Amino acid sequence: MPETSQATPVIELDGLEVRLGGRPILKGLSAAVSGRAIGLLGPNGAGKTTLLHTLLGFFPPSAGRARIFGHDVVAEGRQARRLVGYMPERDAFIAGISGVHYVRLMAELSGLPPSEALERTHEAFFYVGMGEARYRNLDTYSFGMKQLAKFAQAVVHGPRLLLLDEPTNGLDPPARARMLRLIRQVRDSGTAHVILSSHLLRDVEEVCDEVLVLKDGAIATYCNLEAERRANTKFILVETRGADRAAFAEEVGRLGAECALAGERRIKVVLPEALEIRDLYRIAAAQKIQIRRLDYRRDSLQDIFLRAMEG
């Protein structure tokens, strides 16, 4: 179970279970996360959207509890939802109205008085870069513009938590970059936390500092990406040519690396964070060993995700 040093985590799940149509969808989720940007990953059908909908009060828990900033989503649902902005994956527009009308309506439904809702709506449209298009009918918006309008209505009331469900899905590269830039601005401003549900690992890796991976309705793994990036192990396969590979491996080992001979010419090396590739070349030169080939990589979010999927 992910732990946090904060007194009140952003999201707390305590044995959360959800059944729909008699079928278990979420199965005993327990976690406490407080990252500035939290990635929610998992294959289709893993329960990502169901978890978001449960946090929003759309689905009642069959067992367990969920809290947002300490507010129980059932017993204190209204207080919890006031703190949340939600960008759904699917369009939920009202036909025949302008962008400004739509976002103002969402702001009023979030509890803002009409005059403040209108002022905040104009600010939200300029914030997402669509000030010139705010009076146009939503039906005339391109797909990318509709995504930005959904983002505007999610932030218009100044929430403390943004729930974003596949915000970049279907966007072309420039529009995707624009959306990710907006999410990072919210994250870095410190005004709101973000939960980003996505199947695009690259987006999550670019934006998030914590990741929660779901598989078959259960938590497969939790990862603090910032800690992982700082402490990530370096795995290297070194192909050498020279008389005494064992002496080379022993010398590298004295610097804190783990070494194992692999075949006639290869050495597997696990480097500590303080040891760099140039140190290997320095030792090789002193030992009169040639490094002919070097395969170097760090664990990526894809590696972490695939390990979680493999159990």
The other form holds:
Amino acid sequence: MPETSQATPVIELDGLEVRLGGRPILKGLSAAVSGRAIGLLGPNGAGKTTLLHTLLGFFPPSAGRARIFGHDVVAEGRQARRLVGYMPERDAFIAGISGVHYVRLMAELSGLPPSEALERTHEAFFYVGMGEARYRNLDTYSFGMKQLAKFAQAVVHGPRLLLLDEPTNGLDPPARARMLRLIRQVRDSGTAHVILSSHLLRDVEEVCDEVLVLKDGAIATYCNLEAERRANTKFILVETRGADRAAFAEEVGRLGAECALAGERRIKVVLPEALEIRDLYRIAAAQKIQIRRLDYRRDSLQDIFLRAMEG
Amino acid sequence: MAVYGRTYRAYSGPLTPERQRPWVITRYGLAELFDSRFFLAQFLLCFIAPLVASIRIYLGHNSEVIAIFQMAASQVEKLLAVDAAVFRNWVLWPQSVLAFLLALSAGPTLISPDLRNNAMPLYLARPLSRMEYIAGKLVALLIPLAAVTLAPTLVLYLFQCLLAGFSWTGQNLWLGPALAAACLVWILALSLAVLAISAVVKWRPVARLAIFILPVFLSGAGLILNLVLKTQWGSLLRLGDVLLAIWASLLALPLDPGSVSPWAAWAMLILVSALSLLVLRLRVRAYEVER
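Okay, that is the form predicted alone; can I get the form predicted together with the partner chain now?
What follows is the whole complex; the chain from before opens it.
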């Protein structure tokens, strides 16, 4: 595999625009993404799959550029695709052949010599936990097995960038957990970057360290999840009943805490070090307010996503 | 990835040159074709006609057999003489029909299953272009077709050269390349057309039906055109007539009265091949954009 500099971003988008059937799908995307695992989030129709397809050279940009490890996806599409493994969202198979035949073909097309391709194919099937089913015809695979076979063909040649389009779609909870574990292992191997396109926030939260949120074909937000988590102060979400909630918040605020009313019965409280939980109960008792529930929370990916969607 | 460790590891071994990648498609395509017993049987049956033709050539050079006929040597020589017309009638024509039948069963198994099962994104996400994919599939079809047309034709030509000696060979040196061109022109146009039809009609049985029906329908339409408009241009729709005119030009054979002119036949074949390539280019893509 050709080497690329560590400093080169995994993906660079420079005013990328894509029009399909005359309609603008991606509208001037600009970003330099370099995380180990990048989540591509957005509601249905936001342009996630179109972005992946553009990176693979399936759709030509109508304006701007996209690069994978510094290789322009149009001018140097072949070099860019050498570094990529792709797992499509939809069923994508070759009818009437066995799992081994299917993955080996894909390995050979990626440049592995036949003997190495066969060896890696067996390894890939054992890696995804389908060693026993590898000689079965693809047509006999269950949906979950087909997803794993698609994953096997995407990793068999050891790509430097793995593009996964909704890999957990339609999987039951154990199969989903297994798929996410496999993706995490690829990420943690340190040899491959992962771009996970999904509308399932939990999947992205479990796997990714960076998130690119798309909305209506534009970038709504791009953030480092870990940095975001670190930056977000831990707060207490207090659920109350009775009397005047605002007066309670004002009283707590007077003692140095930051308060914000959240919803009908909730108050977000960031306590200073000098203040303890028992102080909240004391003030609540004085204000004749019941504290029904009290949770320590941080802003979740869902909060980040919702903020991006509102913006 | 290690089988026992079952963990992911990158690949750092050797890579094949990129110009060899279309050959992978060809190799897998051929393996799939010959995996079918029906195709294998059909392929082997295609060699019966050349076997008969080889007997025909052998008889023409065997004095003991000629003696059995109890005819004048000149008459027998005339009867069993081997020339371009004999190659056309005894080898090219039957082998071309058999090649059509072989393409009928092989063609739709090559591209249409990939299109129907959305396999194109998998191929094209790798360092492989659409034209390389098409070329790989085309060669996978051309190889068995060449094996039943080009190979026996050339073997029989060499057999005739061997038996007839230097005099005949010297006079007919041009015939070998001409026969090869006649075979190649047919199997190339046939393969392109068959792949194009199977790229449009993704369902295998329907694709086969379409490949079979289309020449019959066009032949009928051509005949009707000729009769109604009192012309010969309708023959351009008749595959057999087009092929005979092209072979006549390549093998320096006289044209049947009322047949289409060779240049028109060539133009028709080139047009069909170009259209087939265009259809393949339009149909073979990772995803179709809905407008």
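Just so it is clear, the structure is predicted and the values come from calculations on it, not from any experiment. We call the rigid core the largest set of C-alpha positions that still match within 1.5 Å between the two forms. Residue numbers count along the first chain shown, from 1.
- After superposition on the rigid core, the Cα of L26 moves by less than 2 Å between the two forms.
- With the core held fixed, L55 shows a CA shift below 2 Å between the two forms.
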